[in-house]
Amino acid sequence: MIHQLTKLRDILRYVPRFRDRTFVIALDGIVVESENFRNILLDIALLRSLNIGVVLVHGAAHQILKLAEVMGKKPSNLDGTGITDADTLDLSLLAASRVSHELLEGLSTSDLKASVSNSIVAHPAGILQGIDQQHTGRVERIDTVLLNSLLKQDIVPVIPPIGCDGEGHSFRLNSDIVASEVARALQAVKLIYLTTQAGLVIQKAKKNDNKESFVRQISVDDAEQILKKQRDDITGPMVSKIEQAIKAIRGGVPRVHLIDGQVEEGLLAEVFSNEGIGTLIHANEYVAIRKAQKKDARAIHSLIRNSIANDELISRTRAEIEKQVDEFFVFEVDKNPTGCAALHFFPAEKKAELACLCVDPRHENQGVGTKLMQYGESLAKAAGMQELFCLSTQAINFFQQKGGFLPGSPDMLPLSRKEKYDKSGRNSLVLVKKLNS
């Protein structure tokens, strides 16, 4: 029951931010045929019940391949980025129509109104590097008037990877590109790619030892650097999605999510929690360290509760935190505190204490603690302090290895702090660091 209430609180915390905003959700064709498809539709129904507008963009590569096998044809491309010959266009039209209809049927079972629209105006891709792309198209513009009209009428727009020009010609499009263009045009608050991979995974090959690194959160700038320097190390069908994620963010979409559409409740877990289940590519203001405010006292008290119970931190009541809130600072993820620390000044001795450093367990091993420590050090320097110290019982290695602190002694503490230290009986190790001016 407590776990359910916690999940409900998490959801309610995000609802005001997303209400009356638009999510663009892109589903790979293979996800539509997965066992989790019906659950995704239920998740979409929940989003709609919270007054969150939803636009669905779908792919059809999986269905094109299956149709081609049945009809004995060989498609010239599957994802809409290569040459599309006449046979492949026919396969694409059939497959896309089938997927769109499955979405309409599924949404109907959740009492949601939906409509397949011709909102994508496309032109021929033309001749690229001397090769005629035939029936492959490029997105010319998005009919936002039509899409916004559908959304205002509580109708979920369903957009296939097909575009039309003004003369009645159809063109095969890449669904990743379509989703990005739609999200930009509608100024969506989120673009969510549902695929069959957990998110961005980078293959790190070293001799005979192949290791994979899963990226949970990354800024748009860092994502661009990965594409530039490690494109060949990205596993699965993620290069296209990362490229389009970057384009969407540069176009004003603040968050792009890459998640496994086969995970039950994965969509909700990604949208309504800080940690999510997949990869979040975000605009650079997504994470921040700031001075704490009185309203943060509850969150800070909740953050440190387990550490107090484990005797890692000295006990502090919420009232005590409120009284000292000006000395705290917090690490935010998507405007929610996920880490905290305090800096207590002793001006007469030109010393400062870094205290109460704590990180939500769900965000550990992501560098949050180090950033908080560095931020506290910068504040101490700015205030003209010459020494920074901290007291620790269980995080001694962290402060020494990550912060450059050295062992000290209780006699090195300011007198007023030494009195509290003696009374506590915790026998914490004193760690000190000289600050350069």
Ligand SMILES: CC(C)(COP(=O)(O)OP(=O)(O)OC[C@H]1O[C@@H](n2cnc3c(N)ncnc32)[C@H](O)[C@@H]1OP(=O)(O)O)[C@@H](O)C(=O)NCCC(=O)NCCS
The other form holds:
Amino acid sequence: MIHQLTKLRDILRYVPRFRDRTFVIALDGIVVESENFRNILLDIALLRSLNIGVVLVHGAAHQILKLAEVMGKKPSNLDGTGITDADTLDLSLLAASRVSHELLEGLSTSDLKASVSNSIVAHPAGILQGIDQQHTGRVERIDTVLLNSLLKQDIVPVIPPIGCDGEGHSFRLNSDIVASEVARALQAVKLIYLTTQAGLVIQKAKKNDNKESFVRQISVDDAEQILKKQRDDITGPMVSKIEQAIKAIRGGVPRVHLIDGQVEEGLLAEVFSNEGIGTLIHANEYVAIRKAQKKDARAIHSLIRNSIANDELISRTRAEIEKQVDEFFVFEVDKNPTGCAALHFFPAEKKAELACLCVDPRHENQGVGTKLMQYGESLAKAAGMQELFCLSTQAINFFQQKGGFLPGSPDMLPLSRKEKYDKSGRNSLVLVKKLNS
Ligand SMILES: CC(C)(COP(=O)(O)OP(=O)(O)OC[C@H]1O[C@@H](n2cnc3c(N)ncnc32)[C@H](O)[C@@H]1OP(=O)(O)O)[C@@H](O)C(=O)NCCC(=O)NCCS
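Beyond the form predicted on its own, can we have the form predicted in complex with the named molecule?
The complete assembly is shown below, putting the previous chain first.
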């Protein structure tokens, strides 16, 4: 029960930030057929109940393929990026209508009003590299007036991967692109791709060792670098989504999530928790280190709790943290502290202690600890200190290798600190670093 209440509190923390804002949720066609689809609809109902506007964009590749098999036809392209011949356009219209309708049906079961709209104005993709793309289109314009008026009336717009040109022609579009364009046009606070893969996975081919690394969060600049340098190492159908995520973020959407739509509660976990289950691509200013404030005491206390239990850090109560909060600084992700450290000054000796450095285990090994250490060092330098020291029992190598600290001795501690050190009986190693001004 207590666990559930904590979860609820975690969710409610995010609500003011998202209230009256818009999320664009893009579902691959296959996700609509998954067992988890019903749960996704419930999650959408929850978002709506919190006054978060939701626009649903869906794909139809999976359904086009199935329909083609039943009708004995061979589609010229499945995802709206290649040539769409007349037969494939027909298949696309049928399949997309079916998916749209399933979304309408599902939303009705949660008492949500929804509407399929002709809000995507499209033109023919034309002749690309000498080849006529026939009925494949490109997004020309998003009718934001129409979409906003639906959202204002608490109606969920449902957008199929089909566009119209105003002259009675329909075009097959790629749903990743549609979702990105809609998110940009509406200046959504989130674009969420629900797909069949956990997120961005990069194949790290070493000599005889094929390792995969899962990217939990990444800035838009780093995502661009990955596309440039490791495009071929990205596993699964993620390249197009990452390209569109980058476009959306460059167009003003702060966060794009790539998550597995088949995982129960995946959507809520991603939106309402710091760690999420998938990959978050964010605008560059998304992570930050800042001085702690009184309101951070609870988060700092829960950050360090495990490390205290493991004897990595000395014990501090929440009240003690509150009292010393001016000495703490925090590393924020999505405006939540995921790492912290404190700096105690000994002005008479021109020394400062870097203490209580701790990173949420879910965010370890992403450079957060090093950044906090460097930030502490720069604060100490700026305050005119000549030496930075820290005491460690279990992270000695970390401070030496990542921070350039050298082993020292307790005699090098400021007098008042040495007394405390002797009393504690922890026998921590003293590590020191000279600060060149
Ligand atoms: C130590 C700690 C702050 C590192 O944070 P982090 O964000 O994971 O660190 P970074 O991502 O910047 O650096 C990761 C590197 O440090 C190494 N590292 C992490 N913890 C380490 C430890 N206890 N001992 C030695 N090396 C360690 C990792 O192996 C990794 O090495 P690599 O880059 O060569 O692969 C974090 O593990 C932590 O909070 N530990 C528990 C509390 C603690 O011991 N605090 C320090 C005492 S004051």
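By rigid core we mean the largest C-alpha set that fits within 1.5 Å across both forms. Positions refer to the first chain, counted from 1. Bear in mind the structure is a predicted one, so any value in this text is a computation, not a measurement.
Residue displacement note: residue 308 has its CA displaced by at least 2 Å between the two forms (rigid core superposed).
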